[in-house]
Amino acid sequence: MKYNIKVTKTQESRLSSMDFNNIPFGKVFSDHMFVTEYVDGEWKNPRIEPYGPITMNPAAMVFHYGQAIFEGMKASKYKDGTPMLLRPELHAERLNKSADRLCMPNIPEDLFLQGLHTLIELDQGWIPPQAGSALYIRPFMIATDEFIGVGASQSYKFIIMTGPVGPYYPKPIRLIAEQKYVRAINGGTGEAKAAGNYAGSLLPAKVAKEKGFDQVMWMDGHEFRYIQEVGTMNIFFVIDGKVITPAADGAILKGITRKCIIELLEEKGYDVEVRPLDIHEVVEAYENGKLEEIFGAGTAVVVAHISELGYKDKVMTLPAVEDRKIGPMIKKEIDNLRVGEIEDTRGWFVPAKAPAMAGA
């Protein structure tokens, strides 16, 4: 279905004042945003408007009962200047799965995609040209009913906002296996990209940093033995030539980058295992000299190399990045696909191209 998306352009673009060589992550935003509201059982008034504050009633249910979900995406440019999106349909699909878990309405995937394409084509000048940088895309949905009472809202707002970003982790990071706090359990909201999941992670992340680590590696909520994911990404281990990543068992976010990496490795003939992974297996592999790499994977980081992993009183130091094979290869391939340096034979990347726009 083709939607009539009204476009109101900003009267004064901020693009000319942008220094793409100095981009603080998550603090700079592009000129426009896509907005639509869910009222009386349908999404209405889809539009592009200048980026800016939104007015909310203090009784809006999102503030009190936490119905808030989001996605994280990136737009890059091919070397010919075409703005490109990586598997955007999977993000639309995952957003709706998050909506289902939080008792929120689905947004039609074609509306999501048309709004996204229209916005990125309009603001493509905000895509940084530097290697490793991109235009970060944040679609999100919040409950807007003005009611203090536990229940699902009947009205919602959906927004897509964007902003240029540099590398999320410019250097390898140190992880610590969490032994007290839990991110998610099977049956909880771990598979949903829900705002509350991240609120609950802030204290453990703060404690980890006080101990000298960069991020928490979450463990299962029963025995604290089985590895789940990291605060900002999924995680992969290379043990004796095999690539292992924890199975998405209901408590782990099904990352789009994770999916891409698994498919890439399988195509290249690597032995990839998606299964429960016991921390004791990792420790044993380290002690036997078979723990070759650990790397994170996510939209913001693409691939983040792990330099050290702390578990109880042990700190496992990984080989230098230049001595690794798989993580650097994956990052290079995805980065080259993003800019069109190598051919996208899988059809993952699609040009951001809006249909004829209404309004002016």
Ligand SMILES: Cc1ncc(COP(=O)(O)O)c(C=O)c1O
The other form holds:
Amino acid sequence: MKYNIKVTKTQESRLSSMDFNNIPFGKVFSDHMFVTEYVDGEWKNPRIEPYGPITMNPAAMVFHYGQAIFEGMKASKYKDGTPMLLRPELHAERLNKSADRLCMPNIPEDLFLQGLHTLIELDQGWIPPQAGSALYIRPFMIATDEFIGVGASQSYKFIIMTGPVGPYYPKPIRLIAEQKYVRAINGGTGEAKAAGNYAGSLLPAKVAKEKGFDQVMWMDGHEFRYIQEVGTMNIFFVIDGKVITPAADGAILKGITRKCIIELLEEKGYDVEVRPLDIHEVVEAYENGKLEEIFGAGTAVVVAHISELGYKDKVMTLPAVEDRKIGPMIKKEIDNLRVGEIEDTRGWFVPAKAPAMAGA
Ligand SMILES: Cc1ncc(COP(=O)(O)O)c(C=O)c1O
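Target state, the form predicted in complex with this ligand; input state, the form predicted alone:
Let's see the whole complex now, leading with the same chain.
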């Protein structure tokens, strides 16, 4: 279905004042946003408008009961300048899964996609030209009923906003296997991209930093034994030539980068095991000299190499990045696919283009 998305362009684009060589991460937003409201059981008034503040009543339920979900994706430009999106339909699908878990309404996938395409085509000038840079895209949905009392809101707002981000040159990261706090347990909200999951991660992250680690590696909440994921990344281990990533068992976010990496590696003939991964297996592999790589995978970084993993009072040091095979190779492959440097034979990348409207 095609939606009639009203486009109101900004009178004063901020694009000319943008220095793409110095982009502070997460602080600059492009000219426009896509907005639609859910009222009386329907998404209404889908529109693009200038990016700016939104007015909310202090009683809006999102402030009190936390019905807030989001997505994170990126647009980049092919060598010929075409703005491209990576598997946007998977983000629409995941947003709706998050919505189901938080008792929020689904947004029709074609409305999500049409709003996204229209916005990115309009603001494509905000996609930084530098290699490795991208336009970060943040779709989100919040509860807007003015009501004090725990329950599902009847009205919601859905917004897509975007902002340029510079090239991400992540240093290898030091992780600590968390032994006290839990991100999620089966049956909780861990599989949803719910704002509250991130609020709950802040204190453990702070404690980990105080101990000299960069991030927490989450463990299962029953035995603190099975590995889950990291901050805003899923996690991969290479043990004796085999790639292992924890099974998405209901408590971890099913990352889209994770899915791409599994598919790419399988195509290349690697053995990828998606299964519960016990920290003791990792320790044993380390002691036998078979722990070859650990890397995180997510939209922001694509791949982040892990240099050290702390577990209880042990610190396991991984081989230097130059000596690793799989993490660096997969990062390069995805970065090259993103700019069209290598051909996308799988139809993962789609040009951002608003559909032509009848009579338009
Ligand atoms: C908790 C968590 N895990 C994993 C990921 C990686 O997911 P994706 O590859 O879809 O960005 C993210 C980022 O969205 C995240 O927030």
